[in-house]
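First comes one chain, alone, set out as structure tokens in the form predicted alone.
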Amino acid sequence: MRAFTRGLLGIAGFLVLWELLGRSPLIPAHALPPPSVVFGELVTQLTSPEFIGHVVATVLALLIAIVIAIAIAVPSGLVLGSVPAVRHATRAVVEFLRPIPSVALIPLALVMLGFGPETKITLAVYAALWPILFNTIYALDELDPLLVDTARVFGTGRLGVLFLVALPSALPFVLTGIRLAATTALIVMVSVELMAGSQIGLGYFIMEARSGPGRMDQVLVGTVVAGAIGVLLNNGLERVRRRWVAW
């Protein structure tokens, strides 16, 4: 309770000091609008069906990304974690495609894919990919080889060992990763709304404002709302955590 009290005063803290820097003088009225005005547009979009549908598809494609890349990255991380040849043969590749930005390939995703939600997707996936699969592999690099001792003298094959000893103990850093995973493909998402011309989306939203007459209060009502999406991701996904693997 303290905590979340503490976090209260925090945000009331910095929307008045932000009130206070947007009624300023010595900051353009156009440049930074003030919370007031912020959160008063913010309603107004809310009310909005065309808002709604950036936002819906935004965390629509956000959830398609985190799904594929659960589905490729766990699978994955436990082949590479627990065989150590397959690991060896493949880590020059991934030590070399990891640290590549995600942005830095919109280029090349547009010419393969063009412009439809296909790139932001697998963008996305590119990025969620590594967070999950590194916490997958440093996972099994800690399991206690007791267990897979035991599960062995109880006549349990590779497989059973894999599934039922290894993925069990693996799950809270796998969901760790998942965590990590999704705000940075919900970062990754809007940037490639906003850099690659998708026509839908809050990045979309966001460079349909700022261009033109130019209307900064409506690029801060996407940025406020992409910021509480990421932060319902991130809460929603450590209270899952806490309740399925409190251990």
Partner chain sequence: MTKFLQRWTVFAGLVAVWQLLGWFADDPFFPPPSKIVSAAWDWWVLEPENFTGHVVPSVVRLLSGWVIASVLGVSLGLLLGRSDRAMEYAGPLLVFLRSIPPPALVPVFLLLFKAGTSMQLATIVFGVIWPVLLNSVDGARSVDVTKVDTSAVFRIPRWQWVLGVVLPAASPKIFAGLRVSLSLSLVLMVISELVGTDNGIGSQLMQAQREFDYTRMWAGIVLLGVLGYGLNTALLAVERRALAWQPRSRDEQHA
Contents of the next structure:
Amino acid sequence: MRAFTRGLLGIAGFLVLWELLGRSPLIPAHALPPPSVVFGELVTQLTSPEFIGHVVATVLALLIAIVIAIAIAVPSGLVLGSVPAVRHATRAVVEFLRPIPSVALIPLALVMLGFGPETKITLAVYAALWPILFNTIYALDELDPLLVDTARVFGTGRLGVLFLVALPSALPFVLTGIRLAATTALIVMVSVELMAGSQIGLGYFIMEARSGPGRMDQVLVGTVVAGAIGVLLNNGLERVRRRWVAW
Amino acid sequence: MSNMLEVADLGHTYGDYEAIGGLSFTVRAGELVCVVGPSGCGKSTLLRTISGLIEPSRGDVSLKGSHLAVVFQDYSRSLFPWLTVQGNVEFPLRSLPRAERRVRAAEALEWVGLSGAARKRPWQLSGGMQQRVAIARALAYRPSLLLMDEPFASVDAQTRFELEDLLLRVRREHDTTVLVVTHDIDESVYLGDRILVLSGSPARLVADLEVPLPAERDQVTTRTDEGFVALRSKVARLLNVGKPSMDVEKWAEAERESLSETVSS
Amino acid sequence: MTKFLQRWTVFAGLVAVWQLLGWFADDPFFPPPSKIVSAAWDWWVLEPENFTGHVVPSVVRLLSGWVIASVLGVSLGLLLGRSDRAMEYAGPLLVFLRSIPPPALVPVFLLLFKAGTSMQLATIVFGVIWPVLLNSVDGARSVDVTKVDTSAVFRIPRWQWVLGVVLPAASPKIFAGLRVSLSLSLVLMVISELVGTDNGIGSQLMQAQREFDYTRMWAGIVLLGVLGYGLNTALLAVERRALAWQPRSRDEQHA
Ligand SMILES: Nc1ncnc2c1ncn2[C@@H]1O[C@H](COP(=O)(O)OP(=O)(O)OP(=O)(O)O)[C@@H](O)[C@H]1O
Ligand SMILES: [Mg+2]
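Since the structure above is the form predicted alone, I would like to see how the form predicted in complex with its partner chain looks, so please show that one next.
Next comes the full complex, and the chain you just saw is listed first.
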């Protein structure tokens, strides 16, 4: 409880600093509206169906992207992690693909997929793949050979070992990978919305607020909400990991 | 002979758990004093208060001189893996000029017989060698008091004998004042000029015994010496070995009385 | 050697398949590798001012942003990591700040710093500081009790405590953070160049898109991939040297 209070004090201190900075003549008032203004605007926006629509669009696209990324990365990770030959063979390809930043693919995705949600979902999937894939492979590396041998002794086949032994013991790592992936996907999602001029979403809201009326308070409302989504996702997935994966 | 360390009515409580209660003793210059006590009685706590790592709840510790070195039981953790053996020995000497640091480290490594290992990393050495590095580091610091917390508890028996003799040799050659904490009765008698026997928690001083053995000791002859055997069984009796546990307070009182009788008779 | 062959064979095979498909399909979206390479050659080698005017500034910004973030992140992280109290105050705030998608702050930085290098640096620094910071906190916390006691007993000076004990003890974690940050800085470099500049790899990509020049777009993407691969390899080499004191070499493929 003490620690909780201190955490709140830390955040309060940050807000006070921001308020002072925002009101000081050092910084042009329109560039950094103080938190009092931003929170007023936040309340207004949270009751506006249009803003809620943007938030829902982003969160929905994000969830779809995460699910697709899991569906691709976990099976691939299981294959790469349990068949060394495949892993060595594909290693150079993977090492070359991984550092390509997903945002670099924005222009390509735009011309191929257009301005709809497909673009941002595809790019978020691409970004979210890697942490899940690598954590799954890593988890299989860490797999206790004794467990596998035990299962083999009891006549479990290769697939059986994969699903009954490898997958459950890899789960904590995989969930950590998913948590990292979710954060990354959120960043990419908002970036794409911001820059690729999609028609809806939190990033689009921020872009509109900036380029149209230059409402920095609305920009910051969007930012704060995006940060809040990030915290919720992160803590939620962390809690899932702790609740379901007790071993 | 002057007193190097004076401890007066030292007590420490963790929360409301009393670990040591009212200890008073002195260590004279050049002396090697062993502290024995049952496991968990508060020996490490005593050492930590003397070394200033924790502030005692009450009482006074006064040390002549300012330097103090500690050799911990866990050598693998007290040595820094990112430094070489020589770097580890030089670790406390950073305020000295580089050349002097070198000389002192080389010297200390020679005392413990590790001149050849100066460029190695600690983890490339055996456990006994690592503990010798820790001893060399402490000696290079030229402490007015060297504290050791169960320094030989984590090495095998053979190495342990070697390290005990090493300690006796270097402290004789360099006139170091040493306070060794141990739970091994034989070790305390073999090493010490004096033995402080502590009771179980809270730690109280049960006895302060002179060791009636010559300064030169030998793993074979000393350990079969009559004086050694007699003192060892006395310490064992004081530590209540083999007896069912009873009221510590009363027991310590009784032991003290019987002891003063034997001393006066 | 066989492993080396194995991995590059598949890589080369995939490139070859792509090349063949590209020839036969003749799809403007997927030019064959030969065309991409020749476009890259024309673009950056035959016109060196494209290289010095776009690629070099991008890399300089990326590295400066990463270095600034690393220095800030490590110093702040070691400080916070050695004080439970400070971490209690700062922890929740850090969690929130870390969760903000950095591109969302680009408009704010644009107004605060004007378009240009300082705004781009701010974006990169804000975006990549978190892995370094949080890993440094973790690392600084991991100094074990015996080492803390040993340092206290020998009364070593403060600078030696920080640079000689806490920093090396935390360095394995710090390097893990540095690697994540480095690959993130590539992302943020591109993001910061997509708006408000006319130089850099990112802006060249945008321009290629506007001109529907898919081959150049691919060249830019490949360049970024090569850049990321090269930077990561270089950092791994530095890490291997810096952490050579570690008793056991660790698994390197896990980022
Ligand atoms: N930081 C602490 N907080 C609370 N209690 C502690 C702490 N450190 C030690 N104790 C308790 O104080 C008592 C004495 O501990 P200490 O480590 O001094 O014993 P010891 O004689 O060195 O034991 P051992 O022979 O096992 O090394 C123990 O019962 C221990 O549980
Ligand atoms: Mg102890």
